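Just the one chain here, the form predicted alone, laid out as structure tokens.
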Amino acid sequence: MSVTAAAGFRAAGVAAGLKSTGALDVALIVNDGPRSDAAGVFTSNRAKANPVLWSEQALEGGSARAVILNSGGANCFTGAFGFQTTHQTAERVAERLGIGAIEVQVCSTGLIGVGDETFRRGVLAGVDAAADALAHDSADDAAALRAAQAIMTTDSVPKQAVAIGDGYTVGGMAKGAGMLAPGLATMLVVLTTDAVAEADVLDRALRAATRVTFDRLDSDGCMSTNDTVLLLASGASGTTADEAGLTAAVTRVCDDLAQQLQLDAEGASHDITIEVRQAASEDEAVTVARSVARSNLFKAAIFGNDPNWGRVLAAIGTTDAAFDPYAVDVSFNGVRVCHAGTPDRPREEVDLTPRATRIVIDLFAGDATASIRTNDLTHDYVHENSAYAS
């Protein structure tokens, strides 16, 4: 199970018309108490859709009821008519639920620009579906699993995680397979757990799991306009948690679907992790996984099975990290390719045709380390973001 694994979670996922193959495309997950606490980690775009403008002020409370989310379009720079439409869904929302608009989040996906009156219509027609089918065995794996796929784009497939905590549960569910980068990624996600806690406890544990799991999947480099990441606690458990418990047992669900979300990258043939160790701190070790993470040319050369150290080196060359190029390690797959700065083994001992790929960077500047999950850049990445909008 994923959202309806926590006590106290319902979920449903419906067909309403917004995607023209007629998939699921809307999913409502609603959290019955006894306790509405909950937090959210948003996208850090200047250029923000809708649906986040109203969650995030209708969680400045730190409470939530229910979260409404649909795929089919990203109701993002539509004006206001798009806000319009945002809005009146919170509000059916808490129509046919019997409760208030504020306590309703609303997140989108999809293509950017999508939003007229058939938008919304299937928008709002959706929520009444979805209401209805919460009434049909709305807390089980069935409901989970409908509502994780109603939620996806060019996923292949659905996210879903669970971690047991001490006397309570973190389920969740998620969406995302390409704009993965840094600020979250082109996904929603929903975590749930029926644990008690104060929004402010939810919001330290969500941030401090974000920080190590989704901001630091950077798939393709581009940042999404919609990314939401929210914590829901029912308190149904009745078991308060421990703060450091539960910030790991939330680390853990949301570690679980961002490996899912590099795995499911959009067309890509290698999972890449890029580690460096050894750095001056944590932060200069994640800007330098990144500056080649966000190389096109490692990247494509990853994509060929060519160990190419090179390009990792003049790409962690374009950070001011604290570290001697000339003293730096390379590692690919276990093979030490780079010694302090020159060749070291063949090239030809390197093997790059599994799929899972780890790439190893010395500085030999601290004791920090840290990873950045990757892909690599290929013909079906390109052609399939080519065609998006077609």
Contents of the next structure:
Number of protein chains: 2
Amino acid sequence: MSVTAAAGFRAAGVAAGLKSTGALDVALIVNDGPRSDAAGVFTSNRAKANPVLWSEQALEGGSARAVILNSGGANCFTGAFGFQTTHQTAERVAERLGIGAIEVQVCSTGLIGVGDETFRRGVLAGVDAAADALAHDSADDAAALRAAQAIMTTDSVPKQAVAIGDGYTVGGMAKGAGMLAPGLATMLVVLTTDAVAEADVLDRALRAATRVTFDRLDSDGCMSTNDTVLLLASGASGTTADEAGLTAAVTRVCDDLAQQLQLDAEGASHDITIEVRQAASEDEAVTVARSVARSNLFKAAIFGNDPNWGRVLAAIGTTDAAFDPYAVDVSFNGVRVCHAGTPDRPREEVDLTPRATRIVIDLFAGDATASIRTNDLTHDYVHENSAYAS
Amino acid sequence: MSVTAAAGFRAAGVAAGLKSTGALDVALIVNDGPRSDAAGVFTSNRAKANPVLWSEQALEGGSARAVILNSGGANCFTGAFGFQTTHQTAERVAERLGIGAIEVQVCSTGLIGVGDETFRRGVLAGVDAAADALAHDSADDAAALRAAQAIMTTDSVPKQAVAIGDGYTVGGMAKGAGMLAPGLATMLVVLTTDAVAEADVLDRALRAATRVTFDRLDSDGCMSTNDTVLLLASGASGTTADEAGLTAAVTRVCDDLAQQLQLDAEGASHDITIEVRQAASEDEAVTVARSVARSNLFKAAIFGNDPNWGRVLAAIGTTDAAFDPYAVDVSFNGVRVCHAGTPDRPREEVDLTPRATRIVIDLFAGDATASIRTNDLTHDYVHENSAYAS
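Follow the form predicted alone with the form predicted in complex with a further copy of the same chain, if you could.
So here's everything in the complex, that chain up top.
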């Protein structure tokens, strides 16, 4: 259940000194083919990190043979020197693997503004060590686990997933624990499959999958500069995937990883699903659910086990989705505390002590449904994010 | 320096048992004329509380002779019963003052969903007590102070201000400490003037003033259901205000009150001004500044005295304002830590220990400037907002 679950892939994770703790910090994923079709989705933030600028361009041909990832520095807002570092990283990987630099995707994560000479030396040394580790490692789960560990920042656990398709496999790994917001959550994700699939099929499958998974994870409303989700296909199974089946399998892996990201969100004490029902459209259901997921007051109330439906209604009242604010039902963990915009069941009936929290909002405006995953706003969130740089 | 600083106004603040602490909770402001021109600005939240629904309608004629305000319950999402409570409140005030109910503005603040029979009885008793108190009090500062205290919720101090115009006075009081976000911040504000001014002049002056003051205060991104800002003119000075002068005086009072709201924001340990310079337009400067004010990661960093300019750039990158992310300067308390999208002065030079914090963002895209006031995200914010209902 890893990034090497599909045939044709090797992985490595090494420690190159980018993390002051000495933990693993450089990962390399290699697609040994026979095919190298690939697709990617990148942050919609206009402030894109150097690796994103490189990888978006490099992926235009729809092909990738390797992904090099580092934690310990985002290489974002590091100027021309930073972009050269990304370029040199791709070239070093290409040299070691005997491929073209254009076939190398680069991902970085860590603090913005970190990308100096020391960082560059570390990353390049990491490339060499990872390439050496690859040579000695077969595509086993231990190497894939080390790769997943090497991309962790404030993550408490590595994140891996797998789905079995019709004659092929889709696997993946992810990192992300904060700055999780749409388009995309702050995260790096590498998905692999041994299906035979052209780049345009991969692209459609990946976009369809991220739209209903990572794009509906909104931990803290903050959008990162380095978000990257890649899907690489080796074709090693020999099975040509039908698009619907591939989309379903990729979606399952993305959904699994998105849930793992939610469960590991910085400082969270509740994993909250906000489901909006009977919306006029799916987009409006997402908008309404997201407005609640973005409300600090709502999130702080959940932290305090307070079924504060007033804050839910105050949040959805800021949207322009179709509904009558005085015809809305809201339930917390199955107890309808608000009916038709007025108090319903007593708040004392709601048990918010479990970590899993489910808010259901009925708009009575149509038949569309969508959910957003988020977390509560806690002391630990404030602590972790005020101390991140130290 | 209060809501009775201008001639022609009386005030009262009484305790009617709406607050469990027994503190003052009902305020009454009366305009004794000779004129009764008035204007108001109300929340743009679609989920409007019953008093907002009443007051917006009642103010359509551009006249108001009294404002009755209560804390201890927002009377929002309390159904038809709640609207009847508001209506009865206005009628009781009208009866006691010998005016029409339509000339009574009603404001409520406190928890959403609170507005039952007990609440109604308390408010109506408060009207009687306030009307009695008015009868015995002249328009002195002590009564005005009690009125300002009666509308406090999580506010730690009452908020009052005054500005002297050319032959007339503008005074005011405000409450608000959380749910402060544009259009408007969560707050009730009553402004009074003894200038002679028609309702349409008052309306333009008030909108011009709130646009650059309360609408640029964004404490936690949350928009309330009860926000109301009223401006009442008694004409008692006999001086007809020229519109520019009146707008300036009203703006000074609003700016003073907005700053008091910011300084008293729930749990804040830093009062942050985010100034955006050289924007293509004022609107875009506001959009960019607000994106930073809304970033929990930025706000948590400030709490930790961390000049994390990466989080500033990540936030502004989510906007569609005109600028090149790689040509932006950012300074924290006068130290330029980011120049042209790359690291500049060492972060160690920035002193974020003072409570007053100034972020300046230069976009190099035009010549417009605007500022947003906000606060940091602290443990106390989380604590206060998770325990609000208890």
